[in-house]
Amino acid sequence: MRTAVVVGAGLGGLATAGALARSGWRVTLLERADRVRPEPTAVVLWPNGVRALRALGLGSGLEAIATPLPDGGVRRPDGQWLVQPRPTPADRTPVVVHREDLHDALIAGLGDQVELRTGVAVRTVTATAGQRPAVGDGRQTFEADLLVAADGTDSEIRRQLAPESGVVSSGCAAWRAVVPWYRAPKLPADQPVNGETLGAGYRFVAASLGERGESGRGGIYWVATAAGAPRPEPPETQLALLRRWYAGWPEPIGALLAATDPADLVQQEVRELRPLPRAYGFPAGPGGVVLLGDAAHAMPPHLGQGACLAFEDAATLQSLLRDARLPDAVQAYDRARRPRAATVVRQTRRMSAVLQTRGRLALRARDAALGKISPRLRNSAATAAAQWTPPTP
């Protein structure tokens, strides 16, 4: 039986560990934290992410936990439309899923061939021609035929194997929350929840998560992004700042922030890899090491492709491992994923430059052009997302 060590029990790591186990591998899943638990927020999955989950054998339960997310358009803080809502073809419509629901589905898919070890902080990495790939935490060494680095933006494995790739700030911070339906504001029928509002260095996006009255973890998911560093204050103060920053913006923004509890709030510094790693696959011994998810291509969330690319990575790896020799699969994974990730990261950086525009003259130019620029960028990303399919070995 072939063996794998997957480092990192986030969405990408869980998906990969389960896929390998269902393919007959014996898998050890290592997690730095003492517990494996998701953020109490949500994630947007574009068609490529949904297709990847289906390729991984996880599509059957997705419809029960996913809510379609139609285009809600883009407004200015004064309520004027920058981009009108547009009908979206079904094959390009994303869905929004509560992270805890998605996490539960991925945990259920691990099966009994995955050994989960928590509290393991990787410190050493072995990836040489004469030895099986391995990682260690200073107390124990874990070796296998295949090592999957799914240990996030601050990946220790990437730091040692691809030191040319560094983590840098994207110049902004993000706050996320899900307001449960029992606290969510009741909005007029003519006031849609879904949509985006864009100001000078500030952005607010909201999406319905299920329908009011449904059981489960439904509510209204929102993300606020602001230029600058993360705030050091406690959540109560951060929420007060958000309410002040977005005061006067069109509803339902004020109502959503008013209904948010400080315990709902999750703050994140937005960071990215610059440059991207020179390789995503490193042959070693009988197999090798691959970088996956944010460990390979951390990027700003402006196109909502982070989780989608991680699932693409997992589906690609699973497909290539079915018939190819392991060293060949590692090299094929590198050839398949590097250009794909580079394309999406390039599109995301272009959108980031548009969204973070500041200054009166620059804002006027952005607003005048956004009706053309934003749909073109979005359509380009949506086309790439809709066209992606897992490779055939």
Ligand SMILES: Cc1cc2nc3c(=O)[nH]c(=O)nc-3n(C[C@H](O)[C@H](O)[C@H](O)COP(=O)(O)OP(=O)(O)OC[C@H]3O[C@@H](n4cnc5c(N)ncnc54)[C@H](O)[C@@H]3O)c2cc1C
The other form holds:
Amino acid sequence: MRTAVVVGAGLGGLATAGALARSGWRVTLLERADRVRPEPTAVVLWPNGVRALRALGLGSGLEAIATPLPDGGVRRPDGQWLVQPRPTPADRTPVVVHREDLHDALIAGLGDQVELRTGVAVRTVTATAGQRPAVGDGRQTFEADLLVAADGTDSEIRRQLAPESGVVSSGCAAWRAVVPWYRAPKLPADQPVNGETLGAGYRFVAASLGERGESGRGGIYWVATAAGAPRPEPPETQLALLRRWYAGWPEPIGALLAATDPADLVQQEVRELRPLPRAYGFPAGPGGVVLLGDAAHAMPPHLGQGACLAFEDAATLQSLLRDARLPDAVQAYDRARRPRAATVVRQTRRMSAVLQTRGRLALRARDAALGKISPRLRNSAATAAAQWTPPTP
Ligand SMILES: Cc1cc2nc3c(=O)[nH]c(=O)nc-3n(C[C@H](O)[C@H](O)[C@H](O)COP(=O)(O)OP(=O)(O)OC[C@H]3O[C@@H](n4cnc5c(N)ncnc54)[C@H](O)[C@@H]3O)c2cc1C
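Please supply the corresponding structure for the form predicted together with the named molecule (the preceding block corresponds to the form predicted on its own).
All chains and molecules follow, beginning with the one already shown.
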């Protein structure tokens, strides 16, 4: 039986460990935290992410927990439309999923061929021609035919195998929350919930998960981005600041922030890899090491593609491992994933430039251009997303 060690039990690691186990591998999943715990927020999955989850055999579980997210357009803080909402064909419509529901679905997909070891913080990696790939935490060493580094933005494995790639701040911080349905503001029927509002260095996006009930956690998800560093104050003060920053912005923003509890709030510095690693696959011994998810291509969340790409990585790896010899699959994974990640990162950086525009003249130019740029950018991202399919033999 072929063996794999997957490092990191985030969305990428869980999806990969389950996929390998369902393909007949014996998998050890190592996680630094004492418990594998999802964030109490939500995630938008574009058609490429949904297709990847289907390829991984998780499609039916996803259907039960996902809510379609129709285009809500883009407004200015004064309520004027920058981009009007447009009907989207079903195959281009993203879905929004509570992360706890997605996490449950991925855990259910692990089956009994995955040995999950928590409290193991990997510190060393060995990836040389004549030796089986291995990782260690200073006390134990874990060897396998294949090693998957899904250890996130601060990946220790990437730091050692691709030291040229560094983590930098994207210049903004993000706050997210899901207001549970029972506490969600009751909005007038003609008041759309979903959509994006864009100011000078500030952005607010809302997406309704609906009521749901039996089939998953309902509520309204929102994410606010603001230029600058994360705030050191306690969540109560952060929430008060958010309410001040976004005061006067079009509803439902005020109503959502008013209904948010400080305990719902998740704050994060937005960071990215610059440059991207020069390789995603490192042949070693009978197999090798691959970088996957944020460990390979952490990027700002402006196009909502980080988790989608992690699922693409997992689906690609699973497909290549089914069809090629192990060392060839490691190299084929590198060839398939690097250009793909580079394209999405390029699109995300163009979106970052639009979002971070500040100064009156620059803003006016942006607003004038946004009506044209944003649909084009959003379209090209949506098209690139929709076009992705898992590799076929
Ligand atoms: C504000 C925000 C909004 C976002 N919205 C979206 C969205 O709508 N759609 C989308 O597709 N993406 C979105 N993303 C991106 C998405 O959340 C990430 O790309 C995705 O969660 C990455 O998953 P991962 O498994 O690669 O990494 P992580 O989730 O970071 O998991 C890494 C795991 O590895 C563990 N680990 C780390 N180091 C070690 C070690 N040394 N040893 C053992 N274990 C270790 C960690 O504890 C963690 O459990 C968003 C991101 C942000 C910040």
